[in-house]
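Shown next as structure tokens: one chain only, the form predicted alone.
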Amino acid sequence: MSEKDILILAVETSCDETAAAVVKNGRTVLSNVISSQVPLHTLYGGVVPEIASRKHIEKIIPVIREALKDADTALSDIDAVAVTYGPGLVGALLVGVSAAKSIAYAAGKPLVGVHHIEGHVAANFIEHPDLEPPFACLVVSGGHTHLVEVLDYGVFRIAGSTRDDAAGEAFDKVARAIGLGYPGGPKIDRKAREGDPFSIPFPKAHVEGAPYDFSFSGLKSAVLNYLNHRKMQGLGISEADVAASFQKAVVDVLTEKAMAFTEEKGYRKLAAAGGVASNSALRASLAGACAARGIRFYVPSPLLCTDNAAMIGCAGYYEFMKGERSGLSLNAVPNLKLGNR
């Protein structure tokens, strides 16, 4: 290891994954440990914040220890501790922030607070060494749907966002409505492969005067109305056809807006980020649309699309190198806006 190598210990607890990682020079992942709570929350049909917080408390220290061990790194070797401080579930965030502050204080290391969505965008840097700002990025997750310009590392300009449900939220609600359960995104992705995406013409919303904003609540309502109508008439329902048609409506809108935005701004690079970016239909649609236009398409592998600490370590590295530091007064900010520090 050269003298110039920078090691970041990263912590992520914004929702229901307890995660820690060690990242070298922003792009080399030495360890990436994730303790998932999905089986636990599946019992309730979604994430229960109180249960998530309690489970983070149980897992946070063992996960951090495992990350350091897997990276063959001592705490004394770490240059800084990076942690997600928002947005997310406030109780869950507090566990990670408290642990990171304690470790930074005890070890005498700088603390760097990281925006969760900045981390998702940064996941692209880990697997794509050639990707540098500026570029366009579609951020699609359970709580966010944004079209952004990545002007520099950690510098964003939001061009569009959702007016109501985020794409991932719509996936979860529709999955629950058709009986697939939680987590909705992966289940709809799998079920849709068995169905006909053209069987049901679900609507695609466009926001007047805001071409890059999204709205998915109308689509969600259309699916619920379709299901209720079929039930009232005593007609059968094809879960696969509903899943495929719903997914197509979401993917088409995301792709159309992402391509229009990228071309209007003159970018030749488009990245996708967030949990929904692991959806196979969306990945294929964006890749095909970019290839047809001569635009380079970047997306992390599915594991790095979902919540993990490696992406926080990557984002934290670039914030650290810019001189950003967080004091021990750092607090969880559940509604943190992108671009705010």
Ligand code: KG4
Contents of the next structure:
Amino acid sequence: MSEKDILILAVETSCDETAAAVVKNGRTVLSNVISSQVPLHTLYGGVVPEIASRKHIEKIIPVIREALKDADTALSDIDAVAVTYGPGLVGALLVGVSAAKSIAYAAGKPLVGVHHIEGHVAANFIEHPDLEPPFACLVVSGGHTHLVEVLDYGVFRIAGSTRDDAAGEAFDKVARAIGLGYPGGPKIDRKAREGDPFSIPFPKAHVEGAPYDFSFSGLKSAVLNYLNHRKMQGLGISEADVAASFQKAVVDVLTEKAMAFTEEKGYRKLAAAGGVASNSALRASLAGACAARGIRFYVPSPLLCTDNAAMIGCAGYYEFMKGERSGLSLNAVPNLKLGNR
Ligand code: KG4
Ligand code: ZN
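Could you give the coordinates for the form predicted together with the ligand, as opposed to the form predicted alone above?
And the full complex, kicking off with our chain again.
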């Protein structure tokens, strides 16, 4: 390791994954440990915040130890501790924030609070060494749907957001309605491969006068109405056809708006970020649309699209290099806005 290498220990506990990672110079992942609570929450059909917090408390120290061990790194070699401090579930965030603060204090290392969505966007830097701002980005996670201009590292201009449900939320709700259960996104993705995406014409919602905003609640209602209608008529449904048709409606809207945004703002690079960016149909659709327009498309591999700490280490590195430091008074901010520091 050269003299100037910067090592960040990163911690992420905003929802249902307890994660820690060691990242070198912002883009090289030395370790990336993710302890998923999915099997636990599956029993309840969704994330139960109190259970998530308790599980994070149980796992956080072993996960951090494992991340340091996998990276063959001692705490004394670390240059800073980065941690997600929002947005997310407050009780879940607090576990990571408290652990990171304690480690930073005990080891005498600087602490850097990171915005969770800034982390999702930064996941793109890990596997694409050539990617540098500025670029256009489609952020699609369980809690957020945004079209943003990434003006510089950690500097965003939001052009559009969802008016109601986030894209991931729509996947989760529709999956529950057709009986696929939690977590909905990956289950719809898999089921849709057996179905016909043209079989049911679900609406593609556009928001009047706001070309970069999204709305998914109308689509969700259309799916629920379709299911009720079929039930009342005593007709069965094809889970695969509903999944494929719903997914197509979401993917088409996301692709159309992302392409219009990228072209109208004059960018030649589009990145996708967040859990829904691991959706196979969305990846294929965006890749095809970008290729047809000569726009370079970037997306992290699926494991780095969903919640992980490597992305927090990457974003934390750029904040650290800008001189950003959080005091030991750092608190969890469940509704933290993008661009607020
Ligand atoms: O980014 P993420 O891991 O956590 C948040 O920050 O919210 O995103 C989780 C969301 C969930 O709604 C999940 O259903 C969705 O991402 N998701 C997917 C897929 N994998 C995860 N949605 C569609 N297709 C997938 N393959
Ligand atoms: Zn996330």
